[in-house]
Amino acid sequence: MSEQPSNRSITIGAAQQGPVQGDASRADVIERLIVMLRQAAEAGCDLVVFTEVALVPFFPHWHITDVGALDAYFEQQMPGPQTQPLFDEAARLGVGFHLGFAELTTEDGEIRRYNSSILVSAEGRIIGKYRKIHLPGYDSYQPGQPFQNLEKLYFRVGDLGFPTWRAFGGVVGMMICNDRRWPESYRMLALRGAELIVMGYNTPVHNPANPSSDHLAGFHNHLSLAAGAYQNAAWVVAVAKAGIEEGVEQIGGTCIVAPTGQIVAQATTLEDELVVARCDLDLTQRLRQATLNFSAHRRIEHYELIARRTGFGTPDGEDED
């Protein structure tokens, strides 16, 4: 296929964090974030990609009892008095931005908890929010563990379903952390229309539940990102919270890969560290024309019906109930 020019490239920097401790306060982990918003505005960044749970240490490693304890980690509003400056920086510099945060909100008279993420345009509005669908972990407390992984506990699963938005150029989705180790994540997304999937994820090297694993998790986790920006012709930026937070060592290992499947950019520390590259959104579409084309060369309806024959899901072949 020959290469042509892009009427739609966009430069983005991926901002990988390095660990943010117990002692820190809000505005220092802003501070942070906007010096690396300066950093992406000085390489020309149309966009800068934040982390999972981005403005706090990742409190679902620890078992908390006390509410207010558990609730000083969310956001009640976002944009809030603390958050305000990055959005007010944004718009100044005319970055536009994705945000990881822990999300609490009262709907329909209860209080409810998400692991979510917002799109802010160049103009510091934002575009659109997406609540983490995929929780790993557990919901109780797991004695004997080195940390825990209580995302089941302290977050609900995410309402919004995988929408997509028209923004930077092109159709951008998002997805966080665990979702990225699920084929439908980036399936619906692209069923959607997305050219760019952007996320963050706080993974720990060390699995208490598979200990044997462990130095898989850099190879599972790139691997995952390959296979989905491939299997569904679409740009994916994903950003590690990275290094050793409160005693939990985390992989590390943000990148940008190509609708190709290719990492193009990848980070080489575990520190606070920008990662950038110039992604041509008409890739997507170029891919989709030919190898990736889901109308032309997809089957689905071959599936389901195979499924209905073979009894395809359940043991031994017997029917569901």
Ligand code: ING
Second form
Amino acid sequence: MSEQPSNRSITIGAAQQGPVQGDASRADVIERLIVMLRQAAEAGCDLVVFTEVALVPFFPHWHITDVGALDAYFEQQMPGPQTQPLFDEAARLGVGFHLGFAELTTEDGEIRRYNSSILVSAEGRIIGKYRKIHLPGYDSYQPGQPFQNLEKLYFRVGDLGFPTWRAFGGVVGMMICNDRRWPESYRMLALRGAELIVMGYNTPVHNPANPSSDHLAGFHNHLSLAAGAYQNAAWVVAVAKAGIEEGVEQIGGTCIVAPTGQIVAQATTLEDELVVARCDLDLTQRLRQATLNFSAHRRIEHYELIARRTGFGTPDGEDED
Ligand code: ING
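Switching conditions: you have the form predicted on its own, so give me the form predicted together with the ligand.
Let us now look at the entire complex, which starts with that chain.
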């Protein structure tokens, strides 16, 4: 018998974004996002997922030494005057959304910068915020590279953990870009009940740290997402900032992945492109009662090694001589 969608199905729009060039204003970008928001409303979407650092070019690709120039890429209010139109249009259309942005805040008397994302309800209210934990790249300029990845220099490691929220008829969590390459990110969210995990990513084709894998950039993207979805029986929605942005070629591959690990919808361009799928949140529960029944099959008491190892270890056994 074919799976009958439950009444907990929601329609999700993954709003892939083409490049944001240096001369684009936030108003220009917000207008592009509103166009996709309207397309999503037309398609009956309950939730639209925008990408990581959606409002500006992915500035960690450059070495910026002037603090004023750096801070121009950050949002000091969310929503602020320039982003409020997105919140207003979403509320008018009755569509919730996820948005990635560079967050500048003053906490405990000091200025702090994060790579952040928010989940916003269909009424335009911020449900929750996440701050990126796995910051790839370097904390100092890397000479001789065609572009940089200075997230460790510009952002603090996220201090909010991996929270989840009851929203859109289910339990929703967020991660950002490099987080998706670490299985712990999905597991932490699943242990907190996440049935839907949403994220954005800015992923160059070329990885200066490991150029021999450049041809696998797209494969590793979908592999990470499908594995995370399947091994945690969660829906995963991942949205690219795609195309050649200020000279850096970034992968597309925006997709919606079912808890079975199947990619049920994906982008075919490297531009602004809305990808839509109907997602049955109860499918997560059916899988979590079967293959992924943690209490029946998972043996956490045997996993203490994970807690002790900080890196790839050496064999426990004696060397065969
Ligand atoms: N970008 C990349 C990502 O994790 C990267 C950095 C690329 C790491 C390729 C490893 C390999 O998709 C961000 N912004 O995290």
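Take the two forms, find the largest set of C-alpha atoms that superpose within 1.5 Å, and that set is the rigid core. Numbering follows the first chain given and starts at 1. Keep in mind it's a predicted model, so treat the numbers as computed, not measured.
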| property | result |
| --- | --- |
| Large Cα move at I300 between these two forms, threshold 2 Å, rigid core | no |
